Structure formats: structure tokens, C-alpha cells
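Presented as C-alpha cells, the chain that follows is alone, the form predicted on its own.
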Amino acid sequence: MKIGFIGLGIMGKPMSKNLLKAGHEVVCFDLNKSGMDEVAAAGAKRAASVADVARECSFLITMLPNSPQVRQVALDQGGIADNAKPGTLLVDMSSIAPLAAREIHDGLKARGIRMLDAPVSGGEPKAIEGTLSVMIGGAQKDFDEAKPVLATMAASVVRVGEIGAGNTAKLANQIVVAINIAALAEAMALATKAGVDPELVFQAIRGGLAGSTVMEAKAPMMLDRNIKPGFKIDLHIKDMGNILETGHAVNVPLPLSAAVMEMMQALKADDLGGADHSALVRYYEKIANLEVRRG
């Protein structure tokens, strides 16, 4: 198949990779010229613009950083709307809000072209890889046509409600994230300070309730005073935005998850925007006058 995929990021080129070593034809487009050329390199067909890519391909995926990205490249003068054909699939892939995957889908809609909001969960190693988890919103008939596309990026592919449901997941995901991650970042900092190998506190609670998939991820960065970026904090930020925006939209007090993003705020403030979720432990470090590492 043929398959058109704006937006070469930290998660957007792994994933078109995967695409491409599938058998997939991909036409690939990004405001990046870096992005272009490494997908391009591994033999996905340069495009010029948004436009030549929605002209070329009816199955199309976009990558992007946030709403306002995703609904410029959708909806804007020159975009998939403008050039697109009727019967066009989108599959966005981005996390953005709920309600502006809903818009975007309405104002597409209105021109004959099909959308799934289908946000992702595993940042870049799990995209490297290909076991990915995404969460789809969107019609039944739509899921199932780009089911086969998304199952070579990704171990789970679900379907969890009309559009808007996609993103809806997502936040709920992340949420879970990054409160198990400031939990996470706590206790080592408790075990640290009490005088207790934190490693050691780790290896002994991994195998119980405590321990989650996100543990055995971050845990041994934290350890590794590691902050090369799988998912940045600034990208958590954009979705703790969207989760506190949407929990005020729907009358859901989320107390936790604004305790986080403050948290993450914080340490955006001393230039850390750019370092892995893991490096909420650095917050606890600054505060509590401590050091996490290996014994």
C-alpha cells in the first residue's frame, strides 16, 4: 500500500521505518529536512509539501506535536482538506485534545475525507521496535481498513470508541505515566536518603504490586542518572495541558495530575523541557538535597 506520512519526529521516523520494512510504499514529508533525509535513506519517497503528499496517497498518517500542528496540516490553506481526495483515509497518530480531533474530523468530513484519532503509547523504543500500543477512535469500517496498516507499528491496536475516544484513552494513559514515574522518582528518593541502596529497593519491589511496566523502563534510567530523551518532558507537558483542559471541560477534578504537571513545570524552569519523564526524579533530588544512583 501506498502510504503517505507527515511529521519525521523523535517518533514519526521509527515508525515510518517500520512502515517501509513491512513493504509498504511511503511518501513521507516533514518540515525538517534531518527527518526527510534519514526515512528517505531508508527508501520512503520524498515529498515537497503536505499538499503533494494528501494528492498522492488516500491512506495517510500524521505525526505531530499538538493540536494546533495537526489541524493547520489538516484544515489549513494548502493541506490534506485542500488536496486530498474524497474517500482519503487520515490517520492521525498525534496526541492532541479530544475536542480538536473532533473539529479536525468535522471539517474533513465535510469534504468527502475519513479520520482516525489513533494516539500511541511506548514512546521511542517501543516505536523502534514496532509494539507500539494505539488507541483508535473513529468508525468501525475505517478501523478495520487501517487495522493491518497500524498492526506493523504496533503489538495492540484498539478500538475504544467513535472519534475523540482515541485521545481520550491517551490522556487517561498518560496520566497513569506520569503519576507511576513521580511515584517512581519518590521512593527512590526515600530509599536514597534513608541510607538504602535505591537499586537494591528496586530489584526487591519490582516482582510485587509495585512493579509496572513503566518501573522496569524508568527505574534503571533513573539509576543511570540517564535523561536521554524517549519521551520528552515537554511533550508531557502538552499532554498534562490537554488532560487538565479536558478534566475542566468534563467536571472531573484531577488533583494528582496538576501535582505532576507542576512538578514538570518546575523542572522545565531549569532547562530540562527537553529530558526524558524519567528526570521527574530530578525534581525530587533538588528538593530533598540528594543524589539518586547505583550503590
Given for the second form:
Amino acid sequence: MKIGFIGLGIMGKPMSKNLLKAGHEVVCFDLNKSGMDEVAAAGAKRAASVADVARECSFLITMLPNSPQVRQVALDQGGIADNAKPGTLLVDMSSIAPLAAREIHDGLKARGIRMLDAPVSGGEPKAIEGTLSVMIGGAQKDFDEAKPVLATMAASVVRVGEIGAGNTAKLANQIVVAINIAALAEAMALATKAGVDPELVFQAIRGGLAGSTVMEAKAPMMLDRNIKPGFKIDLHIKDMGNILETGHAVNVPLPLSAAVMEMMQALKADDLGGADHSALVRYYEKIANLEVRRG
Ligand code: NAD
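Compare with the form predicted on its own: the form predicted in complex with nicotinamide-adenine-dinucleotide:
Then the entire complex follows, led off by the chain already shown.
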């Protein structure tokens, strides 16, 4: 199938390469040339604009930072709504606000364009392996059409409800991930200051109830003092903003999410917005005057 792919950042590059590996034709676009160079070298065709991609392909994927970028690409002049053929299916795999997903869907529907919201979990390593988890909102028949394509990038593709539901599931995912990383950072800080090697603590507890996918991915990064993203603090702040806004809209207090949001804001103020979210450990290092590292 010919697939238009817009947004070739940390996630979009490996995802589009997996589509190529599966035998699909990919027409790609990003504002940033280096992303396009890498995906074109793997066999994709470059487009000159969003409009070009939308005119050429009737199956489109977007993997952009947040709601404003998806809204711009989908609905602004020169975007998908203006240029795609009626019947086109847009699968937005970015993590955006559920309300924005519904508004963008409605704007496209007025032009006869279909949309699923299909954010992912798993991060760059799973994007490379093609083992992402995709959570989808939208019409069942559109889901059935998209599923075989998405399965070439993912280990799990689950429809959770109507449009916007995919991003609600993603917000739930991001609450668990953020609070888990903060808990791990807090535990590593305690072990270090109490004089116990945090690496041995990790080895001792990883197989018990405290063990988690987050611990397996992030404890080694904390111990190596590696803050290369992965998933940037700035993007997680964006998700925490969407989480708190959605919580307030449906009247659910989210005290733990609010606390971790402020820890992330402190890191951003300290110029660590571009660091991996495991840099939450740096917050504890600063307030407790310590350094977490291998013993
Ligand atoms: P990124 O910042 O690396 O990539 C985003 C890309 O979008 C950039 O290359 C940028 O140039 C491009 N872009 C922005 N505006 C554009 C426009 N108007 N037209 C064309 N291209 C445009 O971000 P990422 O880490 O790849 O994340 C993308 C999405 O996936 C985000 O919503 C993020 O929350 C989500 N996500 C990321 C991870 C992760 O581990 N990185 C994991 C799960 C979900």
C-alpha cells in the first residue's frame, strides 16, 4: 500500500522504516530535512509539503509533537483537509489531547476524510523493533482497515472506543509511566544517601513486586547517568498538561500527576527539558545533594 508519513522525529523515523521493511511504499514529509534524509535513504519517497503527501496518498499517518501541530497539518490552509481525496484515512499516532482529536476528526469529517486517533506506547526501542503498543479510538470499520498496516509497527493494536478514546488510554499510560519513574528515582536516591549501592538494590528488587518495564528501561540509564532521550522531559510535560486538563474537565483530582508535573517543570527550568524523562533522578539529586551512579 502507498502510505503518506508526516513527522519523522525520534519515533516517526523507525516507524516509517518498518513500513518500508514490510513492503509498503512510503511518501514522507517533515519540516526538518535530516529526518527525511534518513527515511529516504531507507527507500521512502520525499514530498515537498504536507499538501503533496495528502494529494498522493489516501492512507496517511502523522507522528507529530502535540495537538497544535496535528491541527495545523490536518486543518490549516495547505494541509490534509484542503488536499486529500474524500475517503482518505488519517491515522494520527501522535499523543495529543483527546478533545483536540475529536475536534480535528470533526473538521476532517466535514471534508469526507476519516480519522483514527492511535497514540503509541513503547518509546524508541520498541519503535525500532516494531513492537509498539497502539491504542485506538474511532470507527470499527476504519480500525479494521488500518490494523494490518499498524501491525507492521506494533506488537499490540487495540481499539479502546470512539474517536479520542485512544488518547485517553495514552494519558492513563503516561500517568503510570511518570509516577513509576519518579518512584524509581526516589528509591535510588534513598539507597544512595543511606550508603547502599543503588545497582545492587536494582538487582535485588527487579524480580519482585516492585519490578516493572519502567524499572528495566530506566534504572540502567539512571545508574549510567545517561540522559540522552528516548522520551524528552518536554514531551512528558506536554502529556502531563493534557492529563491535568482532562482530569479537571471530567472532575477527577490527580494529586500524584500534579506533583510529578512540578518535578518535571523544575528540570525544565534547569535546562533539562531536552533530557530523557529518567532525568527525574536529577531532581532528587539536587534536593538531596547526592549523585546516583554505579557503586
Ligand atoms: P520528535 O520531536 O522527535 O519528532 C516530531 C517531528 O515532527 C519532528 O521531526 C518535527 O520536525 C516534526 N514536525 C513538527 N511540526 C511539523 C509540521 N507542522 N509538519 C511536519 N513535520 C513537523 O518527537 P517524537 O519523540 O518522535 O514524538 C512524536 C509523538 O509521539 C509525540 O506526540 C510523543 O508524545 C509521542 N511519543 C513519543 C515517544 C518517545 O519515546 N519518543 C513514545 C511514545 C509516544
